[in-house]
Structure formats: structure tokens, C-alpha cells
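The chain that follows stands alone, in the form predicted alone, written as C-alpha cells.
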Amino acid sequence: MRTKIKFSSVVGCLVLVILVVPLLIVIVTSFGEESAISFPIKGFTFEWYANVFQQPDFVEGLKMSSIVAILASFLALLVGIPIVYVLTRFDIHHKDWFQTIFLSPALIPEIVIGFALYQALVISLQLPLFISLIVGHFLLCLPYVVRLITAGMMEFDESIEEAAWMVGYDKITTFFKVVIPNIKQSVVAAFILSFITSFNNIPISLFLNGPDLNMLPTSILNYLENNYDPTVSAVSVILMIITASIMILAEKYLGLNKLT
């Protein structure tokens, strides 16, 4: 038993090192004075962080990534919560098929989804890029919403819902006043995971962006085509800070640490 515990601890430490060391290197290189990314660094400066906000593509990309992530996450919740409620509360033929369909975007490579949507929505239907981008990120977020809301619904005691019916609530009122409050943590967790997934996505955004519609990750790739200075490290650190801040605030103020 002790040997197994030691082996697991060693593997865990190795995985942690593999994950953390590259991130630490990115953080360190973002403060280097040299005009090209290098490690170890020579000198110390905040110049590259200032340069991030002097790049219009980065600033606009940050705004667009935030807008798309928020809209796609909300849309995934608006669609996903009723779907999960129906699948978990009603006897539906071929229920497994429906579950597979709604989870299928997670099984398909994102680059394939992006290319397929570009061909179908932009080329064939000639929809605006922004709408196509929202659709693509909605499909990206939906599986996460379905999984987390399903977990919340499975833990929710049906007898509470039935008690609400007995005291005179109709099903719609019960859904909004009883069910949703009782799965609030799952809803918040689904939104946060969807937001982070959408915000950091590259493959779908690559196909559905344009000259006036760039997401932050694609703006970074475009910048890298002609530049390899520590600005890239700085903007990567900013992305990490945004993601970590969302998770920390959610855990502290929304009780996600209690989500099981």
C-alpha cells in the first residue's frame, strides 16, 4: 500500500512539474528586457505589458472574446437547462440517443466543427461572421452545460419538486422557483466552464473570424506570425490571470468549492 501511495505521489509531482514549470517560464520571460523571448532573462521590465494594451488587435480581441464567451455561455444555458430537465424528468424514447446528440460536439475535433460551420453558415447561408461565431461557440459550450446540469439534476431531490406541486405550484413556476435555485451551483459552474472554454478557444475562432472580428487567441497567433517578443508572454500571462481570477472569485463568492 505504501509503495502504491509513494508511486502515486511521484507521478502527481511529475505531472505538476510538467504543468507548472512551462507556465513559470512564460511568466518570467514576460519581464525580460531583450527584444526576443529568451530564458533566462536579462534585466527586468514591465514594458511588454504596456505594449499589450498598445496593440489594437489585442484590445479589440479581448473585448470580442469576452462578448462572444458571455453570449455563447448564456445561450448554452438557455438551451441546455430545459433539455436536461426534460431528459432527466420525463420518460422519453431513445433518451440515450438525444443525450449523445447534445454531447456530440465534445466528440468532434473543434477544427472540424469550425470548418463545417464556415462552409455551412458563412459560405452557403452567407450569415454574418459574428452570428456564425456565436453558433460555433454555443456548440462548444453546450456539452459542458449538459454534463454539469445533468449532475446537478441527479443530485436534486425530486420529492422537493413534487412537494411544490402539492402546495399549488404549476410546473413552470416550480421549475423557476424550486428547481433552478436548487441547482444554482451547477448552473454557475456550467457558465464559468463554458466561458473559459469559449474565451480561450482557437480552432473554431480561426475559421469564423475576419479582418474586423478577431478573438484574443487568434490575435495572438496573428501577432506571432511577424513578432516573437515578450509581448506574447505578457498577453499569455494576462489570459492566465483572467482565467484564474474567474475561478477564484467563483469559488469564494458563489460556493463552487461545495459543488460535488
Given for the second form:
Amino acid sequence: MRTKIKFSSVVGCLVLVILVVPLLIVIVTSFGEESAISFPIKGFTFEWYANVFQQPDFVEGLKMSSIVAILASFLALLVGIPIVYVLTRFDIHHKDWFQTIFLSPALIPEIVIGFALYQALVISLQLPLFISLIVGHFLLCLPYVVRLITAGMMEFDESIEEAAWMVGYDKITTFFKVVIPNIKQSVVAAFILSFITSFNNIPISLFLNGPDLNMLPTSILNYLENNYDPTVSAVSVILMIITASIMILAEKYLGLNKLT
Amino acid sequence: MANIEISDLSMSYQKGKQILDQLSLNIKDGELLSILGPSGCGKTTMLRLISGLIPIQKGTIKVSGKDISKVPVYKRNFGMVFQSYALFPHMTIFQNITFGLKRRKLDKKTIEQKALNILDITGLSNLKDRMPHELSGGQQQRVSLARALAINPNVLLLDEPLSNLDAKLRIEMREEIHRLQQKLDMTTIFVTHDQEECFAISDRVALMNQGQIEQLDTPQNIYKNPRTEFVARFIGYENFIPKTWAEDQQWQFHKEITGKLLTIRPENIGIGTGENTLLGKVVSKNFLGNYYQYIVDTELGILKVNTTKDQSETNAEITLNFPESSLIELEDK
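Counterpart to the form predicted alone, namely the form predicted in complex with the partner chain:
Next comes the full complex, this chain leading.
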């Protein structure tokens, strides 16, 4: 028993080190004065952080990534919640079938989804890039919504809905007045997870970006191809801060266990 | 207040399993009727059909003469208490109780007054600002009852309301249900699998088996005169005697019903000679507080005999007698 605890704590520490040390190095390099990323650093400056905000690609990318993440997450909730409600509360044929279909985007390699959407929506149907991008990110988010809301609905006793019908509320009003308030945590958790997934996505955005459509992660990738200065470290730190603050907020209001 | 007429109610699921089979039942105004039966007998399905939570496939349900078969659940104005309490977790007790009232065209003051009144008669006034999760099971079920009564329902439906409570609370709560039902003179249907709690408070009991009513009677009559072997076994009869065998022995009993079995309660079998005797051997003797139970091996198999006096020992030969007046004839089903 004791050796087991020792073993798992050693592995745990190792994972933490492998995970955290590179991140720490990125953070440190973002303050270096030299124009190429190097470690250990010489001098100390905030110049690269200032530079992040002078790069239109980064600023626009941050804006676009946020807009897309918010829209796609909302859309996924709007479509996902009713789907889950029907799947968990109604007796329909081939239920597991549908379940698999709605979870399938998570099983298909994202790069394939990106390419397929590019072919279908942009080339064949000539849809605007922005719409295609939203569709792509919506597909990315849907499985998270379906999974988290399903878990929330499973925990929610069906009799509570029935009790609302019994005292005089029709099914739709009951859905908004009783079901939604009680799965609120799952809804918020699904939104946060969707947002982060969309915000950090590269493969889908890579296929569906264009001259006026730069997402932050793809912008970073583009920037790296031509420059290797600590601006990339700085923007990575900013990304980390954004993601971490969302997680901390989620932890504070929901408890992180809801997210996994 | 309302009476309920159920006629020819049938229900089956897709796989062809018949849950209810042409069931008819009348419930009188102000009556407390229990539906008693083992799990899977269709009692919960029946309650859910009456409530409107599941649609009627065949048959009709009339309340005060009006067919409600097509009326949606939220317009039926029935109160329901669920086994799992089913309180609205995001509302206070007060909000739980006023939720239904708010749906009705009442002004704020009337709603508050009605709610306070219901809280008062259910003894919940001091809990009104709490959240459901802060309450014990018994308190939650009390709130559930109050919520059902708050809308002034035509009919009160109780779906195994006591089965999640511990033994002591169960008795307390069933008395409470009975008291309120009497006070409000509310037509009530009480679904349960527990014969004791059902006998204690019901005006009549419908004992169900495989989608049909086996016997509909007062608790006393069901206890004293079970109609079929199923009813007898369900309410605790354990000694069964084939009628042809009894006739061969020239036993005396009332021959009114054409069936194959006789039954008798363990406490009605006498020890010693008397009318209708049978020899046996005591297999074991158990002291059960108020009485002794003898397990007796006889020609008819194992019989159970309860007696208040310690009359015999293990392995002793024993003569049992079966008084004519205590032998109950059962109908074949």
C-alpha cells in the first residue's frame, strides 16, 4: 500500500514537472531583452507584451477568436440543449444512434472536419468564410454541450418536471421555469468548455481562415514562421492568463468537478 | 370534490406486454382508496394514467361525470405526491407551495394567504424560507403534500409517498395524510405495496395483480375474506388446504364457492382435538413476543400455527384442529 502511494505521487510529480516546467520557461522567456527567444534570459523587459498589442494580427485575432468562440458556444447550447432534452426525456427509436451522431464530431480528427467543411461549404456551396468558420467551431463545441448537458439531465429527477405539470404548468413553461434553472451549472460548464475548446482550436481555423479572418492561434503560428522573438512567448502567456482566469472563475462558481 | 369513474382502462407497451387489462373502478367522492399490489402489477401505471402523466390508450376516466381522457395533465387540477418528493430544488419551501397558485388567476394577497394557510395546517410555517435540501426526508414529503394541496385539487394522488421514509416517520406521515384527507374531504388515491400502511388509512382497497383488480373491498373484508389465493398470500395467509383432500377427510366447511383451495390464518388453527383434525409433528417452535409460532410437518406439508400458549415441544406429535368458521374458501382465478 505504501509503495503504491509513493509510486503514484512520484508519477504525479513527474507529470506536473513535465507539464509545468515548459510553461514556466515560456513565461520567463517572455521577459527577455534579446530579440530571439533564449533561456536563460538576459535583462528584463515588458517590451514584448507591448509588441503583442502592436501586431494587428494578434489584436484582430484575439477579437475574432473571442467572437467566434462566443457565437459557436451559444449556437451549440441553443441546438444542443433541446437535442439532449429530447434524447433524455422522450422515448424515441434509435436513441443511442442519435447520441453517437451528436458526439461524433469529437471522434473525427479536427483537421478532417476542417478540410471537409472547407470543401463542402466554401468551395461547393460558396458560403462566406465567417459562416463556415462558425459552423466548424459549432461542430467542435456540440459534443461537449451534449455530454455535459446529458450528465446534468441524468442527475435531474424527472418527477420534478412532472410535479410542475401537475400544479398547472405546460411542458414548455416547465422547461424554462424548472428544468433550465436546475441544469444551470451544466449549461455554464458546457459554455466554458466550449469557449475554451473553440478559442484554442487550430486545425479547423486553419482551413477556414482568410485575409480578414485571423484567429489568434493561427496568427501565432503564422507569426512564428517569420519571427522567433519573445512576442510569441508574451502572447502565449496572455492566452494562458485568459484560459486560467476562466477556469478559476468556473472553479469558484461551479466547482471544477463539473467540468470533467 | 369529485368522484372518479374508470372504465375499461387498458394499457400495453410496445413489446406487447399488457400492463392494465380492461380495468374498471369507481371511486366515491371524498373516499380514500388504496391501490395495493406487488411491484409490476400496474398500480403506478394506473395512477399515472389518472394523473395524465401518460396518455390513455384505451378506456375512459371520468371525474364528476366529465370525461377527462383528453384533458392534458396541467389542466386536470389534480394534486400529486411523488415517492421521491420531487420538490423544486431551486425554490424555497414557500415558493414551492405558491408555484402552482401563481399559475392561477389570483392576486398576490390571495396567493400568500392560501400558502400561509396550507403551511399552517401542514405544520410547516417555521420552514417556509428554507431550501428543500435543508430539510429532512419527512419534512420534504410534508412539503410535497402541502404543494399538492395548495392548488385545491379535485383529486389527490399519492404515489408510494411513504416508501422513502424510515419506519417511525412512515406511521407519523400516514396519520398526517389521513388527517388532512379527512379534514379536506378530499377524494384520494393512494398507491402502495405495503399492506399495513394501506389498511391503516384506507376506506377501500383495490388489490391488483397482473393489470387487473383481484379484490376491491374494505380493509377488514380483504383481511378476513380474501377472495383468491393471490390475495390471501399477499396479505399473509400461509396455510393452504386442497378442497378435495378436505372433502375426503369429511371435514366440515362452507361449500359456497367453486374453487380448489381452503385457507386459514395461523392463529385460527387450534391445538388439540376439535372439529376437522389433522396429525402432525412439530418441526420447530419460535417465540415471537406476543405469541409462539409452531412449524408443523403434516400430510399437507408444512403448516404454521400461532398460539399464545406454550403447548408443545419440538419433535412432539401434535393434533391440530381447523374450526369450520375459520376455514376460508378461495375462488380459482
